[in-house]
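One chain comes next, on its own, written as structure tokens: the form predicted on its own.
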Amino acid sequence: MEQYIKTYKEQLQKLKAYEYAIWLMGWDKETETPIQGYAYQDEQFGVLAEAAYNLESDPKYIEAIEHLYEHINELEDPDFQVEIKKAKKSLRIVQKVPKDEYLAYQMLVQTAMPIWVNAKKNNDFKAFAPTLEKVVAFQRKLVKYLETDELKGYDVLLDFYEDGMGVKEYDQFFNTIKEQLVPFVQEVTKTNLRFPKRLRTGPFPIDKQKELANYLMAVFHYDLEKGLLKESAHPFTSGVTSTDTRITTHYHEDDIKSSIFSVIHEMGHGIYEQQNDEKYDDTALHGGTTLGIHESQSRMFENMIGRSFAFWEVHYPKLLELFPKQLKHVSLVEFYKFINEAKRSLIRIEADELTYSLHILVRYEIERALISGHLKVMDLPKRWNYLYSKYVGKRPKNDSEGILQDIHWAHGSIGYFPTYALGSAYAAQIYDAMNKDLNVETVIRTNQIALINHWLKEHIHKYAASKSAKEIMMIATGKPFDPQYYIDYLKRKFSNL
């Protein structure tokens, strides 16, 4: 056994420094990496992907893991015994998937994001078309490789992102919020509301958004010791151990919600995973547990935390102080109801919490078309435009703000967006619970978010992924997940509102 062991936490140590050395490459593409340097960064990338693949399915390391799995009971460390379960799960790939396609695949979503980003820029589908087909061939043809007694299908998918979500829970979910949440959100946004022209339009310059940005991660206590902020074309978190995490953001001089909220978003993120127990640091078990309890952390700070009329009690001066022209005549109470307008809009990054979970209805709809093979790539644009009418209600002037405005599909990414919606729902519940032990309102307004960091950290943070996301609802609340939690909390701040 010992020798099991030693075999597989050897490799282990080898396959994490070519997961650092990838991800550090991928940081770099998305945030700093000059145009002309993107081909030869690309074929650096293959050479480490194939070394790291090659590491994967070592018949050795094969070996010791499903020796270890067929002892799972005899391993002492029940972490390990978490551990060695999602490295069985994750020999799949090696396992049954052709190694000349999977790496083929790799190089793909590699060279895509630049392609997905100038057709973003230049309103082009029809540019990026061509890459997505091949994503969306590979994704089928990587379903059908996987599939199994239990997953089938979109099921395959989504398996990678939330472990024991598949299209029948998602279903329910969803079907919830057609029922509850759908008449309820047409009811508020019948009507746009006024605004002085100043908070819509700005103009708000970037130095001082950076500034804002910079005081905001003094709040809530992001380490800048652990992690820094960057600009990308779409805001993101990324890392690979607790001493390392970063997060992004992007600036626009006609809207001061977009970078306020995209960097107490991605904190959210950030601060989870700069809080996981560094003993998770050289294992497999870094990280979240699921992108859906990963989730329901940033939608936490930047919804239930960050728009709350407490926290800008607060720090409204702040605001007042950066920018004295543009905010002289707005009051506090216009401030908080502007940050928490309900409105039918296009972009899901941007959208309100209340409309937010339509967005992703939208994508959830369409990848388990395009998956099963009832929807065509070419015919995005058209089935996008029809279901943002008849959820959101209202229609894309162009591609830019429609069906290219998500990078996720260009990483291979499919089956991620639900779990947006699902961990907004976590969110909820997980935020009742803590208000049961903390007067979070108070702890607002006082300016004590390090007492939220904390609780976070014992209820969930702590765990990395050596729990399951229904181990964590049941440590963090003591119930299984209900999503009427969501529904409840978003129609008696609206209502109020």
Given for the second form:
Protein chains: 2
Amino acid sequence: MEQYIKTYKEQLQKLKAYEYAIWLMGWDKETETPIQGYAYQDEQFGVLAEAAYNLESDPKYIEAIEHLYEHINELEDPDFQVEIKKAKKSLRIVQKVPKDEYLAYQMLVQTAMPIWVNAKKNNDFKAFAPTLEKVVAFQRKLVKYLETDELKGYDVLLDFYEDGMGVKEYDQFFNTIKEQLVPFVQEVTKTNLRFPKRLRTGPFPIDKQKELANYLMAVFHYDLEKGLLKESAHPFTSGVTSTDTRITTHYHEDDIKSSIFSVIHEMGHGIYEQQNDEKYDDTALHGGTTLGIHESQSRMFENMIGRSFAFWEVHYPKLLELFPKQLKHVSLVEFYKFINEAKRSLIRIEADELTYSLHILVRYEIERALISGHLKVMDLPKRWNYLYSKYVGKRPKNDSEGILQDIHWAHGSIGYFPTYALGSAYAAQIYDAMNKDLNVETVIRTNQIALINHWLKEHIHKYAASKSAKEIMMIATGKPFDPQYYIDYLKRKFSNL
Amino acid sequence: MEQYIKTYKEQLQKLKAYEYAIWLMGWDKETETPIQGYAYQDEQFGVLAEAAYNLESDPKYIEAIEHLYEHINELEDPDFQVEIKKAKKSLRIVQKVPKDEYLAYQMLVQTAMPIWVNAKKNNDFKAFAPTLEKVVAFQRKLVKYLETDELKGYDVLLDFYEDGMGVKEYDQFFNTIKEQLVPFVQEVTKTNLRFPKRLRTGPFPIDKQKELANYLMAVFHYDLEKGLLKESAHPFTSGVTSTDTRITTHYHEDDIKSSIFSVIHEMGHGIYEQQNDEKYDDTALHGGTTLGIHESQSRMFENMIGRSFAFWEVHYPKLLELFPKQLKHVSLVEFYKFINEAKRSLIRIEADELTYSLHILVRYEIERALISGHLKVMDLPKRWNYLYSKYVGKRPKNDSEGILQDIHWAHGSIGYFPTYALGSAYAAQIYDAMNKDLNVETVIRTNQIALINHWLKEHIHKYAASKSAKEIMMIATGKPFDPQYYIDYLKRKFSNL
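Taking the form predicted on its own as the starting point, write out the structure of the form predicted in complex with a further copy of the same chain.
Let us now look at the entire complex, which starts with that chain.
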């Protein structure tokens, strides 16, 4: 037993070095690799990914995991039991998927990004379609390789990102949204609000926006000894340990909302991992437990805290100080309405809190049909545009603002999108529970977000990936997940607005 | 034969992936790793460095190199012959240095940086001394392991950075400097020039300095598709292929010279590697041939071009545009004198063109004595201060501005410093040769630096590391290296000033 534990831990330590290198290459690619440096980086990625695969498929490592899994009840440390269960599940890949196919697929998604970027820039779906065909073909094969009695079809992919959520569970969730939210949204977004042009378009000087970002990092206690804020085309969070979790944003001179809410959003992700218990850094349990729980943290920060009236009661003066001319005739109430403006829009990452999950609903239905084979890649633009009309109430004029807008499928991430909507729904339930321990509105208004961070640390963050999403919801809220909190929260907030 | 070539190339391809990962980790550490992320990064470095070592010491790889080296004349491609000669030489490490000692040393220098940073910050040589003791002890052992009939003592280390330059050659070089330059410098620096306070201290707003850096990158045709400019505490260049060679600078609001000349300096390094023939990217011959030749490119850019009167004749109006108030009463001639001010100073990286090599002379004599055992680490501060008085004519008041100022020894780089002085001397000879093909002053004054880049590409850059420094000097100048060009150049320039 001791020997198997030793073998497992030694091999994992090696594997984590490769994961680190690959993580860093990804971070570099997204934030600064010179464009002509991609090809060489991709080659080196291929070598390291294969070396990592060889470690994962090493018979000694597999034997150790199999043995430990068979004797899991003899392991004293419950965290280590969880780790072994996850390791056992991960073996699926090396045991069931042919090595060549798997590595070829990794190279495919490693090199797909610039193809997607160009297709989007040139509004040319046909330029991206062959790559997407290959991604979908592999994902469909992957489903076949990994199907079990419990996980069928699209379930297999959904399960990668959100353990415990399959088509059955998501159908229930999205049906609630369709039934209760779609009519409400259509009502709320019938008319558009009017705001001063200067508020909509600025200009808001970039250096002032950067100053604001620094201010917000201090307000939220994002730890700059364990992370950093950088710029990238699309904001994201990328962490490797509790001691190194980095975030990005982008600045647009004509848009004050974009950088504010992307910084706050990414801090939700970043603080989650910075507050993971350090003891997990060297294990397979570092990170968020699922993407849905991860997204619940970023959505709570962004929407429930960052877009609350209480937040701007205390921080609007800072905004006035930085942008005195731009905000001269804008009252706090008007600003609050502006940052919560709900409207029928086409771009997911710019969508407001109320309509956001309808953008996800579109993607969920499309992915399900793609994986089942009911929808062909070539028919995607048409279906996309139809579903946007149906659920969001607005039809894209071209593919750049339609089917080509998101990078996820180029990354090979099918089954990922639904966690975005789920995260918002988790957030509402967690926020409700937190309110039983803290008067959150008062905490926000008195600029004591450290108290919120502490609550989240104790109820969610410190556990890292050692608890499942279901367990986290029980620990944090005392109840299983219930989407009604989300619906009620949105109806309450947007009825008042 | 074919099989050995195949083995060599396949193994090299793998090795280069590890080198890439380690390169990227170094770049990240110097430019952005959060401080609490160092320890984890170091651990992963250890795993990858050992994996790379295992590839380098793989008997099949060694056998292939040995065989190819024995039959080197049968190899048709002369570049490949050079590569095999270098590979054969590199085998020394795995064949003569015990693995454990070598890997422990790599970890030592990987983790030494923050120790040095803190010691420097706190002016506490004692805090750094134990680390430096270990570095020196290993380097002295390394010398013993690698000594040959040709390379003895400090020669072994000097040879790592400048193939063909040992104590005998450097003694000749530094004797010329001592005899001809030291008295001249002491004469020139007897009195200090006076400049307007605003010119010395600004403030020069950082955003304007950044705009200037972008302007300079355009002037010098630094290729931003193959590189980038970032900030770091100390400016440096870090390249991995012709398609990815990055530079850094730093901005100080009270100092206009620092960012201008560090950007130009680093572009000299960067353009060298960007102009390496692409065919070397996948081989062991990418990069500069030696550090001395590398430094000749950066010093030529910085001093011979960047600090020339012709350069500012065309670009001073841009400076006036960016800093109208700060430079209101500063004439072009006065600015030219300001950027060429020669004075007795303590900090190498801020030293002027004239006195620079005297800073290196100090380090050369110290390293030689350290490696021979005539000087102990504990006696370093005293010796340093004595030699600064003797050669530079100024004595440090504390160790932060003395023995602790440079990171090199913390990196384990002993034998590196002398290449800095050598590079300046190479540069003078190369610049002289270039002047026979181009009227360089006119080229600079008409803002056609692309012509200079082209000349350097054809005579130096494109060869990457496929020619030795001696060969490069013959190709570029038609003569062996002769330090008299350097002495004459400095005397001419600084007599006129």
